[in-house]
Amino acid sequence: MRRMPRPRALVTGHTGFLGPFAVAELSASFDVTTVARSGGDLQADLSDPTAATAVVAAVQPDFVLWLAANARIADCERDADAARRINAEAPSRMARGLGPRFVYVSTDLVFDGRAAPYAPLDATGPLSAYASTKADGEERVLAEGGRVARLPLLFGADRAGRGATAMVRNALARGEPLSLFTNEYRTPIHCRDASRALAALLPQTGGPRIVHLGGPERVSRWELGQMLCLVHGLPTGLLRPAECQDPLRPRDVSLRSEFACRELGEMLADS
């Protein structure tokens, strides 16, 4: 019997924290092509107005997962125009003509933190340039018929030392005190669980236009750090409770999510 060809998935931003997890999950069901400025299957600067459409024309993907982002809050504040080019303008160009086969990965930070927990259709209220450009990207992609998947704080075992739990582990390994916010609440999720959800979501073109892929518990960074240490038997003496005073950081962006993932303790054991 002749084997049916697998659907083609194009992934942007695969060199980021979530990218390797997402590519690994997608590769089980899709033929995956990655695009990046360097290190991808295709090399392209997606902030170039002609690059996004050229990449789609070359790959002819059945589905696109947009992970690329300028996610550094300080960098986005310094140059909001550059952030908007990659966080909003480029994905809207690539989404053109793909409709629901295009999934734009966004952030819980599009909310202002005053009315949590947030459902997918709740009004956004970005506080920072980063959040504003992501909210803009959402609107543009939705206008092209695409879909939006909002993710919370991510963690997981990463060789590059990225993510919420790696920050704690690295500080403890160096013997350095680490301040963790007690008044900033999110619904964190392991990159592996988020990637499994995205891999399942991508082909479901008839589903909701906006989905939340949050973790199972609302916790502060301080609570998350304490739980990580408890699960792994790590000392907590170097962790310091602190209150966030940054007006660009919302205080509670916990998400309402119907996605079934592992319990938080189980995910932390895997990080």
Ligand SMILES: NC(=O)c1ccc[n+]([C@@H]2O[C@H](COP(=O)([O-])OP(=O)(O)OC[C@H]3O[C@@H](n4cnc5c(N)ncnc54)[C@H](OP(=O)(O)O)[C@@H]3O)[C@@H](O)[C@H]2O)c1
Contents of the next structure:
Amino acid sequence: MRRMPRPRALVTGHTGFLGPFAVAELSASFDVTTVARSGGDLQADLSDPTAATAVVAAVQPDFVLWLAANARIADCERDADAARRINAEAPSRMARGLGPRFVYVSTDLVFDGRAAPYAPLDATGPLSAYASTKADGEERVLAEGGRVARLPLLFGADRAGRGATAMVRNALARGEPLSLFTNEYRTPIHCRDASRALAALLPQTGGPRIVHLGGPERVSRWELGQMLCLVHGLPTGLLRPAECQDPLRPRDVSLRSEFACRELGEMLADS
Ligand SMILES: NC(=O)c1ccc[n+]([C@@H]2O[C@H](COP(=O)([O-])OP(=O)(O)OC[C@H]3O[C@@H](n4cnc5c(N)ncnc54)[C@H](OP(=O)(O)O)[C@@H]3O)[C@@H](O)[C@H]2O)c1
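How about the form predicted in complex with the named molecule, since we already have the form predicted alone?
Okay, now the whole complex, with that chain kicking things off.
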């Protein structure tokens, strides 16, 4: 019996922290093509005004999952125009003509942190250049008929040591003290759970235009660090509670989300 061809999914930014988890989950039901500057099935600087449309023309994807970003807060402050090119202009160019088959991955940081927990249709109020370029990206993609999936703080076992829990584990392994904010609240999620949800969301073109994929619990960075140590039997003596005073970081961007994921403790055990 002949097998039905699988839908083609294009994933941008697969070489980042979330990318490998997303590609692994999507590969179960899609033929995945990847693109980033440093390699993949295709290599392209998507900030280049012609690149996004050229990649779509070459791949002819049924669906696009847009992960590519300049997600470094300090870099975006230094050069907001460059950040806007990759975080807002490039995804809106790629979204053109794809409608709801294009999903733009965004961040809880588009909110100002004064009215948590946030529902998908709540007003945004970005505080930093990063958040502002992501909010701009959301608007432009929605104007093209695309969809937005907002993610919270991510963690997960990562060889390059990226993510909220790797930072804690690496500092403890080096025997260095680590300050963790007691007044910055998020709804963190493991990259694997976020990726499963994104893979399920991608083909649901008739669903809501904006979706929140927050984790199951509202916790501060400090609480997350303590829970991680408890789950893995690590000493907590090097963790130091600290107050965040940074005006660019919202204090509470917990997300209201409606989807099934693992308990926070189970996710932390896997990181
Ligand atoms: N990490 C988090 O906690 C978090 C939380 C909420 C939302 N998000 C969102 O989730 C997405 C993935 O985040 P992440 O942490 O995986 O980001 P990341 O580790 O910084 O990875 C960014 C990816 O974008 C690619 N990229 C950057 N500039 C590019 C360009 N000009 N052309 C083509 N590709 C480019 C990078 O690859 P090359 O350098 O090889 O080009 C890399 O693959 C982002 O959209 C981010 O805003 C992340």
